[in-house]
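Coming up is one lone chain in structure tokens, specifically the form predicted on its own.
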Amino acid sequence: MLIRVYDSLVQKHQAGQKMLAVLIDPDHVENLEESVRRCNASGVDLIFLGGSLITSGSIDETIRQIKSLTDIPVLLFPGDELQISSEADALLLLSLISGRNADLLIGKHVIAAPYLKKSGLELIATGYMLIDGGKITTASYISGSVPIPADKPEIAMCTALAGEMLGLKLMYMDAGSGAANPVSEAMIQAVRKAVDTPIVVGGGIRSTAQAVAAWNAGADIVVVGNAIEDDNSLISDLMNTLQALQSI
């Protein structure tokens, strides 16, 4: 029997084992084959696809491309009710309560409940928080919700803690692409204290050294999305890091 993602993902955060996803965005795939390779090369655990706003990109098409050339999980990362597809292997179920747009709350997902069922997706139930990351992004514009303060890591604790009460298995704290900077440490390290699940963090990460910040911080999963086309080794060099991390 197949061991399900979030089962996986809740074994390894138990075992403290730490974990690299990447994220694609189907807008932007004109280096796909490229970047899924240096993921295979490297040992990536995990590839988020979505965005905020998509244009013009096939979801469908860009997981047959993906899955065609690698083994690694993809999970979809959806702005929206559009981006669903059976062909992923599992979807976060994104419920932003960081901040108070009911759509994203609860609303999107109504709308979209009765295609999940027919899906047979694995869902994640995953509790969404925007981060300010020192500049609007396209996450909180499209959102058109507030992020939490960078300097206010008691709101992401508490914030995350109701979500982890009302039944979310997952938190994401996301600054967003192209954020100026990423998430605090002593924000993750916050949230961490707070609740069991898994954590992921996001938006802004363009180094190795700003990596570990995240995972020693109390980060289960750290997603580099924009950074890895912008340095061709970033991949490589946050995978060399993190096992030699984990063999201390």
Ligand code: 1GP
Contents of the next structure:
Amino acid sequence: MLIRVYDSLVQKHQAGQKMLAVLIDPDHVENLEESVRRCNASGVDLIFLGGSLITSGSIDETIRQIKSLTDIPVLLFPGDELQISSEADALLLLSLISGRNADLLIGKHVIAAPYLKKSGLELIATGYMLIDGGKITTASYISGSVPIPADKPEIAMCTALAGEMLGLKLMYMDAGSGAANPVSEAMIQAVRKAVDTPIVVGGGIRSTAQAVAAWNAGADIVVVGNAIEDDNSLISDLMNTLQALQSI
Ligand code: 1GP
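Next, give the form predicted in complex with this ligand, keeping in mind that what was shown is the form predicted on its own.
What follows is the whole complex; the chain from before opens it.
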């Protein structure tokens, strides 16, 4: 029987098994084939696909290419309602709960809902929290929302708690792509203590030490995007580190 993506995330979360997701932004990937081959060779758990702003490339075609090279589940991480494709395995249905922009809390969802229904995609209702990562990122600029201050773990904690109470199934703490500073361990720990959902952490993670800090603080899934373009061995270093961490 086919295990749905979310069920497999919950199983791993409950077993304390950590995961690595590689973010592929169709606008910023230099060599898609090579990036996917590296994910495959290292046993990456998930591929996230999307971006705050896509100016070139087709989501459908990019997913088809990825799928021709690997069986790793592809999850849409949409920057807007145009980034929907039934070629993906699942879609993170993001509600920007750190912001107060009604469109990104519910408005875009209303417009997308009939298309999502028709697509047959597995939908994972996700509480998306932008956290201040030391510079203005595309995500905070495009969303027109103020990120949660990095030194206020209690705001992130209460936001995640409210999101879980509203029925969201996954919490995503994002310092934004290319952030100067990743989400702090204190903030991840505060959210981890507050909610039972799996937690995703990304934005500005450029080293195995930063990924380990996030996993140890309570992240189930660490997301790395930009840094894999600059460092060819980062994916395998991260997966080797993750395997060593799991065997302790
Ligand atoms: C951003 O979490 C992702 O939404 C990944 O960020 O590109 O900085 O790794 P980076």
